[in-house]
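Single chain ahead, by itself, as structure tokens, in the form predicted alone.
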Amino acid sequence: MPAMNPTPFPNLLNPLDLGFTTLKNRVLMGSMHTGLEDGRKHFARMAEFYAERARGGVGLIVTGGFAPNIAGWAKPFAGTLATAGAARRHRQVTDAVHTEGGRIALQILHTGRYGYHPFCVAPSRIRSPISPFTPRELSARGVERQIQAFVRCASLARDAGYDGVEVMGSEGYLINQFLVGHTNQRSDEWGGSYANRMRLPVEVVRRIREAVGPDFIIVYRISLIDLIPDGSSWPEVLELARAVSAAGATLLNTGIGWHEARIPTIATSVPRAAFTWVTRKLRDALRAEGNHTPVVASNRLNMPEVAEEVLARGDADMVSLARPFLADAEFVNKAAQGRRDEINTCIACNQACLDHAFANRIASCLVNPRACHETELRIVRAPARKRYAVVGAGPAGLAAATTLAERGHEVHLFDAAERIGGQFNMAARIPGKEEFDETLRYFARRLELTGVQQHLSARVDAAALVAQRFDAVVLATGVTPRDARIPGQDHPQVLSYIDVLLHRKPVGRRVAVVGAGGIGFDVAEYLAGGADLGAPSHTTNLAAWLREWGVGDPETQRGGVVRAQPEPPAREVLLLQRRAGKHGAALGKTTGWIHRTALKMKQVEMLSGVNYERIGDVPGVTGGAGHPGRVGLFVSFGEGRKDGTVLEVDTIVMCAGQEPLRELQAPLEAAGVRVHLIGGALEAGELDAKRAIDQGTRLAVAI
């Protein structure tokens, strides 16, 4: 009998013995608030969402957070588990997961002062910087009621068929607020000394264990590095880990940073596995004391080889992947079957997950719009095979072409470029956006598997499409840069963002970037950081990234916050916008602040309310032998066009928006061809890959 091929990820796929039960692998699907938790009408969708992940092979699923009572709500009428009736509704979810052979735990989330409602409570009456509501300070009796609510919620979770619960003790929520001195200024038995401040989590875990018995999983989410000034010290973290373990916690899951921290923790610019060194510190300390409670690593673990390395070097006993299961429900199965190249990788953009959650919208995923929409976006074989042409191999076209082919249609994909990806190829060159290459790798493989016929490096015209008698043509031709109509913009020292990012034309040392949308921010960061000059991206250099953002060892600095030490800028960059007000106002809610901070660290000068009067040479200013002189961008400010001045720069880069590129539409429709517009060809605006992939997928499911 021939020997079986060994798994490429032996540590990741190794079962984990918890004593009373065994998990089939070391993969935990971390908690994400999807919005499906917040209404009875969504339970069928939530059941299908988790069932698909269970079918995909994950070892243990943790749900989005459910409050144990009204005081713990994240927002008014947020998901709550506090009654037997609610527990019965959850049976739909747990039964669906168990039918697929999965395990699932319910996260108990009490937001404390982070609650976005007037009933929020906290250890002390101190308002959070990210909420407009000042919390009510809990009395000693009130603290006891919160503990009882946690215990009741856990007991109801067991009644509902859950295999366990996760007690949310990190990210700055209620339990975390009790642990840290600047949010807990009490002088009673729940405040003062650390022994008193940590009583709440220890009591919660101890009493839950008493209520649910020995054969129920209790995950405790512990904040290992708060990333806020005066956060927990490392001895305090260790003391808490020992105590909750002794109180009955089955697993210690890693929490990184409070929500109010000004250090990114899960965005795409954060290096992969950026914080597993902290988990290793905890695991090593516990093991040295003979404590073998499994420790779970988290944050920016988005591919199986990353998770495998974390486990192989002893950073953790298990890994928590949250958003990667939005991107690909089959993550574990694909890894186990040697299909790593088929994994749809989470690019940590936050655009459809966290940004949706904070806007009270159902979450999804930029690279997988089916996430949380499985019941409406079912990809089934079409009743009749048809022939489709998709023109444009950017994100919209790729999503449409592959989904149409998956449904059994004959699909021809056309693009004038020599490779797929469209403007994603430019995005991937921005420091911190290297993950975009993973999306193109995924789509390239999916094109092969679905049998899409590719016609690259040749611009197709309407006559050729008409001649081939397609049943319909999908135009995903994207956008073209908008004409900014600035007098003198044809100056040789004026470049477009395409010139800079795609064609790599040389750029001088002092640069004006016209337009402060997403592309303008990207170009400013690209040039200020010197990416085109060979400067390495800190996304692939953890030590440099930690220095740049001021992340230190919590063993030597409370909360792990030290002075940031960004690299000096490679260029002097001015970022200009016509509208008044803050730059990047339209950027994602959960990532915009990161981009603004990154540019400030690179000393990018941001000017608002700018009127672009003209572009021209600056008299008497030359660049020396063999070098062009400086070019002048003549501007004024405000509605009154006041304070006219000239900005003397070496290069002007135009990022002034885009217009739809749909020149094929009219001749095709005139010839009687059915035409569908998607992506930038339908609506330009800012480049929006989330909208593009969603439109491509939905169209392909519908036609």
Second form
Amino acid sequence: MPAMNPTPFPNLLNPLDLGFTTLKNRVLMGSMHTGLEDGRKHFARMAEFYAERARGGVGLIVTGGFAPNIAGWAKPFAGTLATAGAARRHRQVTDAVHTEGGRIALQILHTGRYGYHPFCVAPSRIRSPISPFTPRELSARGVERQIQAFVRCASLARDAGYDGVEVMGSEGYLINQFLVGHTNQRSDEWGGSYANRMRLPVEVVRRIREAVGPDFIIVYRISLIDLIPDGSSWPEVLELARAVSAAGATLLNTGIGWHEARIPTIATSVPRAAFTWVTRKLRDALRAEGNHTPVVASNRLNMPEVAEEVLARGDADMVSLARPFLADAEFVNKAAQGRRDEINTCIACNQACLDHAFANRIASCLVNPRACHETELRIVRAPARKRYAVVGAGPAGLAAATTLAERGHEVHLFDAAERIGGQFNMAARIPGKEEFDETLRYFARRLELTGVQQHLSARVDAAALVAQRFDAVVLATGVTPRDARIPGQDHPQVLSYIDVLLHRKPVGRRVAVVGAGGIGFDVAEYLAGGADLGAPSHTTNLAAWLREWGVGDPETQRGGVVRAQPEPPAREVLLLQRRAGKHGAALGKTTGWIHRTALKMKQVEMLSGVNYERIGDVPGVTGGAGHPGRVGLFVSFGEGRKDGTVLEVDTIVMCAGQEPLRELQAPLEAAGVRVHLIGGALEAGELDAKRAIDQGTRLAVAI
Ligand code: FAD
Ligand code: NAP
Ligand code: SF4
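Let me have the form predicted in complex with flavin-adenine dinucleotide (FAD) next, following on from the form predicted alone.
The complete assembly is shown below, putting the previous chain first.
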């Protein structure tokens, strides 16, 4: 008999024996708020969403958070499990998962003072910096009622067919608020000493265990590093871990950072596996005491080899991946079947998941628009095979071409460039956006698998397309940079973002970036950090990243917060916008603050309300030997065009937005060819890859 190929992921795929039950592998799908929890009408969708993930091989699913009562709501009418009627509705979810051979636990989330509603409660009457609602201070009886609500919710979860619950004790929610002095200023038996402050989680776990019996999974999500100045100390974290495991927790899952922390914890610029060293500390300490409660690592684990290494090193017994299961439901099966290169990798952009959740929209995924839309976006075989041309291999064209081919059509994909990816090739060069290359790796493989015929380095014109008599042409030709029409902009020291990022033209020591949209921000970060001068990205250097953001050892510093030590900027950068107000207002809700902070750390000067009057030489200002001298950006400010001044710089980089590129549309239509426009070719305003991929996929499913 031929020898079986050993899997490259033996630890990841190793079953985990919990005593009363065994999980089939070490992969936990972490809790994510998708918005499907918040309306009974979404339960069928939720069932399909989790069933696909169960079919994809994940060991244990944890649902998005459900409140145990109204006080615990994340927002008005948030998903709540508090009645037998509600429990019955959950049956369709648990049945669907069990039919696929999966396991599922319900997360019990009591938001405390993070609740975005007037009924929120907390240990003390102290408003959080991220909610406008001041919480009501719980009385001692009120605390008791919250515990009872947790226990009722867990019992109902069991009745509903769940295999367990996760008690959300991290991220700064109610339980976390009880643990920490600055949010818990009580003097009764629930405040004061640490023994009193940790009584709430211990009672919650103990009484849930009493109520649900010994054969039900209780995951306790413990905040290992609060990342707020006066967070828990390490001895406190250890004491809590010991106490909740003694009280009956089956698994200890890692929580990193409160929501109000000013240190990024899951964004794409955070290095992969950036926090598993903290989980390792906990695991080592517990093992040294003979406590073998399995510990779960989390945050920025997005590929199987990353997770495997974490387990092989002994940082954890299990790994929690959340967003990677939005990106690819089949993550585990693909890893197990030696198809790692087919995984659609979560690039940690937050654009369709967290940003949607914060905007009260159903979550999805930038790289996988089917996520949470499984029931409506089905990719089914077309009744008749047709011939399609897709022009442009950027995100929109790639999504359209591969989906059309998957449906059985003959697809020809053309791009003028020598490689696929369109603007994603520039995005991936920005420090902290290296993950974007994974999307291109995924699509390159999917093009192969689906049999799309690729024609690269092939700028096509309308005549060539007409001659090939396609059934239809999909124009995904993207955009062209907007002409800002600033007098003198043809000066040799004026470059476009394409010159800088793609053609790597040299940029001087003092730079003005015209336009502070997404690309202006990225270009400013790229230049201020010196990526073009060879400076390594901190996203691939954990020690440097921790130093830059001020993350310390929680064993020596409460909450793990130390002084941030950013590296000095590589050059002077001015980032300009015409509108008044703060820069980056249109950036992602959950990531804009990170980009703003990163630029501040690099001392980027941000000017608003700028009028660009003209560009020209600055008399008398010359550079060193062989240096072309400085160019002047003549500006004024505000509606009154006041305070005229000249910004003397070495280089001006234009990032003034984009216009659709669809020059092929008219001649094709005139020749009677059916044309579909997607992505930037359709509309450049507020275009991003989320919209491009979504449109490409939806078009391919519909035609
Ligand atoms: P494009 O990506 O522009 O692709 C169009 C393709 O068409 C090109 O490859 C071009 O060569 C080809 N083409 C054009 N005409 C022809 C022709 N006649 N024949 C053959 N081929 C042709 N978006 C996000 O969502 N998140 C981000 O974080 C993000 N960061 C970015 C950072 C940078 C630096 C840049 C530049 C962009 C970033 N974007 C980001 C934007 C994102 O890349 C675009 O929204 C997306 O690429 C648009 O996709 P598209 O397919 O419509 O067009
Ligand atoms: P953008 O976000 O529309 O920003 C264009 C910038 O140029 C704005 O600051 C705009 O603001 C300025 N501008 C517009 N017209 C101008 C003119 N005539 N003269 C001078 N300035 C002008 O576009 P972008 O930065 O080119 O990005 C393109 C798309 O890619 C965007 O839709 C963006 O969402 C996406 N993207 C997203 C990310 C991300 O992280 N999510 C990153 C990069 C790109 P003022 O008018 O105030 O100056
Ligand atoms: Fe990951 Fe971005 Fe998809 Fe969210 S939207 S799951 S962060 S790729």
